[in-house]
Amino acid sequence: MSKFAAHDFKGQKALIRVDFNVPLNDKYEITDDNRMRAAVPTIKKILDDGGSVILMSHLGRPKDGPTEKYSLKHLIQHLSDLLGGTTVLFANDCIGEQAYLTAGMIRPGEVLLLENLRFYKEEEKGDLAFAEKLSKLGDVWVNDAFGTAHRAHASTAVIAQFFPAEKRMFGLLMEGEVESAEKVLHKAEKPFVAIIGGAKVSDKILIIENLLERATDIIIGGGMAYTFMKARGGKIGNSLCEQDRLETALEILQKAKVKNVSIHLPEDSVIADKFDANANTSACPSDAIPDGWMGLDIGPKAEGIFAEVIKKSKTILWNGPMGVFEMEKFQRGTKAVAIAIAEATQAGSFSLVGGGDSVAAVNQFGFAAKVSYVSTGGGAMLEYFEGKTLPGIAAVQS
């Protein structure tokens, strides 16, 4: 049983760092509440135990202190609805007299939401005194914000030192994230395929190099594939290419050969005569794209080959789309990969999807429930798979 599940919160005030950094429209309505939903099981477990909950989060990137646009008060009603009508109290500050008074009076079964942490510059600076002020609000500190685990901020890492080891822990969301990432990174059943997409090789170099030590297969799609194609001497027309990364691409291919890792590049591509939803399209080999045309998705042959590799794998990591899936003409490749992952998962493989665009794709195509785990932390997951120590995880584990 996990530390969090085993802990009895009866009569305790749990100070939870959540990630409620959700998008709001110009009427301050939430347009995507996934991050809030993800925190509900942790909150409910504490309330069911007979504890009370004090929530702290950031929202957006406020530059000059308190701003209406970035106030967490806009989330109160929706949070109450997600918690089945539980009253959510609000403190118009995250430290200071009102926050302390409200936190002091809160009773078992009640929830208090604090105002945006980033209204104080000290939060992002990881200020010790600010972290100590926050720590006085609760008896136990629970980190359930995987999306900010790669930041050494006051509320995500520095605060831990003000709680003894038995009173600092991961929430259920964080536990699931860490467990899934560990399973892929350190306990992967072979064959293990990593599907890496996106625009730039430079964004994914570290993750690819770390995975060369672990994966049996690496599938490369998206705009970054054309840098590899050009490095191998192919003609890529007007496709995306990082000229200064051609040498890096060749080095990666060479390292893979030495380590006996199969790198799969798209044999063919869906090409377009301009970057536009209404462009003229065609299909051709990925290393023979005519001048004036650009690759915007993997082609039908690549779809088939990639699907075969995915279906024979026991562990699957997916980070990054295969093409410009936001445009209907160029979403087939990403959808084909999603279908293959869902089928492999159904057949018993473990699949982890992470990184903003991959998560958007599985949600858009309705496959979120058909993979083993969908990560909530884009940047955090990327850094984890690059082999970096994440401050928000280390703070709880140390």
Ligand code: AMP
The other form holds:
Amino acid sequence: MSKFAAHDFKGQKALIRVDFNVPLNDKYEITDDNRMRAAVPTIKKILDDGGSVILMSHLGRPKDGPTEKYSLKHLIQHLSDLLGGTTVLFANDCIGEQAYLTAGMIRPGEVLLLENLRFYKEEEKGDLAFAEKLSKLGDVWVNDAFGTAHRAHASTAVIAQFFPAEKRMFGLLMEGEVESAEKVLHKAEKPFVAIIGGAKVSDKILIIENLLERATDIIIGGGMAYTFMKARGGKIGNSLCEQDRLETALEILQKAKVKNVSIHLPEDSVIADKFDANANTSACPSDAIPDGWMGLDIGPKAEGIFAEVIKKSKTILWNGPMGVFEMEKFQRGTKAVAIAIAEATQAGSFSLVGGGDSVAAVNQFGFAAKVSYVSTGGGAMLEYFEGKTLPGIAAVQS
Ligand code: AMP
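Here we have the form predicted alone; I need the corresponding form predicted in complex with this ligand.
Zooming out: every chain and molecule, the one shown earlier first.
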């Protein structure tokens, strides 16, 4: 049983760092509440035990202290609804008298939401005194904010030192994220395929280098594939290309050979005569794209080859779309990969989807329930797979 599941919160005040950084429209309505939903199981377990919950989060990037636009008060009603009508108290500061008084007053079964942590510059600076002030609000610190686990901020990492080891722990969301990531990075059953896509090679170099040490196959799709094609001497027309990364691309291909990792580039592409949803389209080999045309999706042959590799794999990591999936004409490749992952998962493989745009694609195509795990933390997951130590994880484990 995990530390969190084993802990009895009866009579305790749990100070939970959540990631409630949700998008709001101009009427302050929440347009995507996934991050709030993700924290509900953790909150419920504590309330069910007979504890009380104090929630702290950031929202957006406020530059100059308290701002209406970034106030967490806009989330109160929806949070209460998600918790089945539980009363949610609000303190219009995250430290200071009102926060301490309300935190002192709440009773078992009650929830207090604190105002935006980033109204204080000290939060992002990882200020020790600010972290200590926050720590006074609760008896136990629970970190359930995977989305900010790669930041050494006051509430995500620095605060840990004010709680003894038995009173600092991951919440259920963090536990799930860490467990899934560990399974892929350190306990992967082979064959292990990493599917890397998206726009730029430069954003994904570190993750590819780390995966070269672990994966048996790496599939490279999306805009970044054309830098590799060009580096190998192919003609890529107007496709995305990072001229200053041609050398890096060749080095990656060379390293893969030495390490016996198979790199799969898309044999063919769906090409377009402009970057537009209504562009004229055709298909051709990815290394023979005519001038004036650009590759905006993997082609039908690549779909088939990638699907074969995915279906023979026991561990699958997916980060980044295979094409411009936001436009209907260029979403087939990304969908084909999602279908192959779903089939492999059904046949018993472990699949993890992490990183902003592949998560968006999986949700858009309705495949979220058909993969083993969909990560909530884009940047955090990426850094984890780059092999970095995440401060929010280290703070709990040390
Ligand atoms: P990233 O954030 O690096 O994972 O990149 C995701 C973005 O890459 C998405 O918005 C896709 O539309 C874009 N993308 C994928 N494939 C291509 C391509 N072949 N050409 C241009 N953009 C692409």
